[in-house]
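Here you get one chain, nothing else, as structure tokens; it is the form predicted alone.
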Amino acid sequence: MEKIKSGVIGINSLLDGGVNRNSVTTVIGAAGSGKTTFATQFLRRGLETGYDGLFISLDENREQLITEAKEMGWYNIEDYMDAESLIFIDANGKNFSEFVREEMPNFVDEWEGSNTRIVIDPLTPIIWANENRYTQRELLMLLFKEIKKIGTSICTLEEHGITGDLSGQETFIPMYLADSVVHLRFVRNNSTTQRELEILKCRNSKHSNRSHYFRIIRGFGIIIESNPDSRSKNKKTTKNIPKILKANLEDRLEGIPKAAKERIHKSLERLTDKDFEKIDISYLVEGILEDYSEEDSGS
């Protein structure tokens, strides 16, 4: 199975090298769990190495996406849109059955074989718009079949019901049809709430079978913690972490695309020690380098 790098620091090794090319991954989670952050990291990673990106929104408009992306440190997202390497399709309020059956196939005819990175955010309106389970399954099967012709996709799905148990009716069919499923959730640990990620399935590939804590840092996005003991290794206070990170990366960014290098430097300029509290710095450096290793350019 050919792999592509995800853009999410630390998750490639959990997926035996990255996301399966020409597959559909569904990222499930409650509101605020990091689903859109995960998806936009995946898009940004491809754009920085020359691949086109397609963002299909079933819930938000273009301006909302831009605002949220900039809040998370993707400051130059509009440059990609202006260059038309990132295409935004606003399907909010459309007849989803008509959109999937009629508009998507026409769009795919133009883009087929382009190895584009696609995000559909979120799938939930398609589920809610059709009470009939057979119709839901048929529409999602058709949608997934069509977008695989264009490239590799991340689809987000809002989790409802009892958060964390995936018992809601909206989760079953997308989980069944997707090639891979990633679950993001909040967990209580003593007196604090932490974020946790679990890979529930990944067809035709090995994957991690345990849960992993993760953090979200502006400019870097989701960062998977190296292991359950990584926090205890970083109990001592370290000062000037962004400066230390920059120094550690300085001589090792030679093979990283210019756009990614500029983004990393700009992000570090806006961050403080507090942003990196209890993060394993050496692990973060290696994670950044690993995500940009051994992948051809899309240009």
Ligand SMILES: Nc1ncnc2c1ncn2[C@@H]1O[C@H](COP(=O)(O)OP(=O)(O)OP(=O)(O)O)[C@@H](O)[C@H]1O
Contents of the next structure:
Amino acid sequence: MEKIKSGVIGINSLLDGGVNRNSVTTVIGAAGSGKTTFATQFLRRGLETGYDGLFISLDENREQLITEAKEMGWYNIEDYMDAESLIFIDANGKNFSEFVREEMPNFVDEWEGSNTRIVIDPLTPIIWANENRYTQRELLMLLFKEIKKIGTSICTLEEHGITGDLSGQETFIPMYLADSVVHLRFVRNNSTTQRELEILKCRNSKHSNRSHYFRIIRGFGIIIESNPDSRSKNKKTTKNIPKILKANLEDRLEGIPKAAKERIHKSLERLTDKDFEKIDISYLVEGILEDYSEEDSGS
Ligand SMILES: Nc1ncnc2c1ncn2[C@@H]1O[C@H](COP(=O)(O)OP(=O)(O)OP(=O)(O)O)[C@@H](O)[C@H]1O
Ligand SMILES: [Mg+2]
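Now show the form predicted in complex with the ligand, given that the preceding structure was the form predicted alone.
So here's everything in the complex, that chain up top.
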């Protein structure tokens, strides 16, 4: 199974090396759980090493995406849009059956054989567009089949109702049809709320079977925390983390793309020790290097 790096620090090893090339991954989670962040990181990682990106939004318009991406530390997102390596499609309010059956195939003809990274955020309205579950399934099968011809996709999926109850038809159909499923959720421990992630499925891969805490840090996005056991043992607090990180990275980031290096350096200027609470510095540095360790690119 050929793998590509996800752009999410710490998750590649949980997916047996990364996301399966030319596959569809569904990222499921409740409101604010980090779905768009996950998807954006995946696109950004590709664009930084020469992939093309396609963002199909059913939720936000172009300006909203740009504003939010910048707010989260992706400062040069517009450069990719201007260069047309990142194409944004506002599918809001479209007739989705028509979009999937007629517009998609045209698009695919044009892009077939490319190695694009694709995001559909969120998939939910496409499923809701039909009440009949056979039509829902058929439409999704067609969509997944078509987008696999042009690259590797992340489709986000809204989770409604009780967390972890993934038996509703709007979740189980895409879960069956996707090659991989990642579940993002909030866990409440006493008075604190933490974010955690679990790989529910990853075809042809030896994936992690347990839950992993993660954080969202501006400029980096989702970062899987290192093993919780080491975290509870490691109680000492390090000071000046952004500065230490900067020095560490200065020496080590030689091989990573210029755009990534600039983004990370720029982000570090705005971050404080509090942002890195519970994150081990050497783990983070190794994680960044790991994610850029392959020369995978769109060409
Ligand atoms: N360091 C941070 N800086 C800014 N925002 C952060 C940070 N950490 C967490 N967040 C929050 O992370 C959340 C994740 O947002 P994201 O848009 O990815 O979630 P989502 O699952 O796509 O939500 P929705 O269902 O509303 O589309 C946002 O609410 C954002 O405010
Ligand atoms: Mg979202």
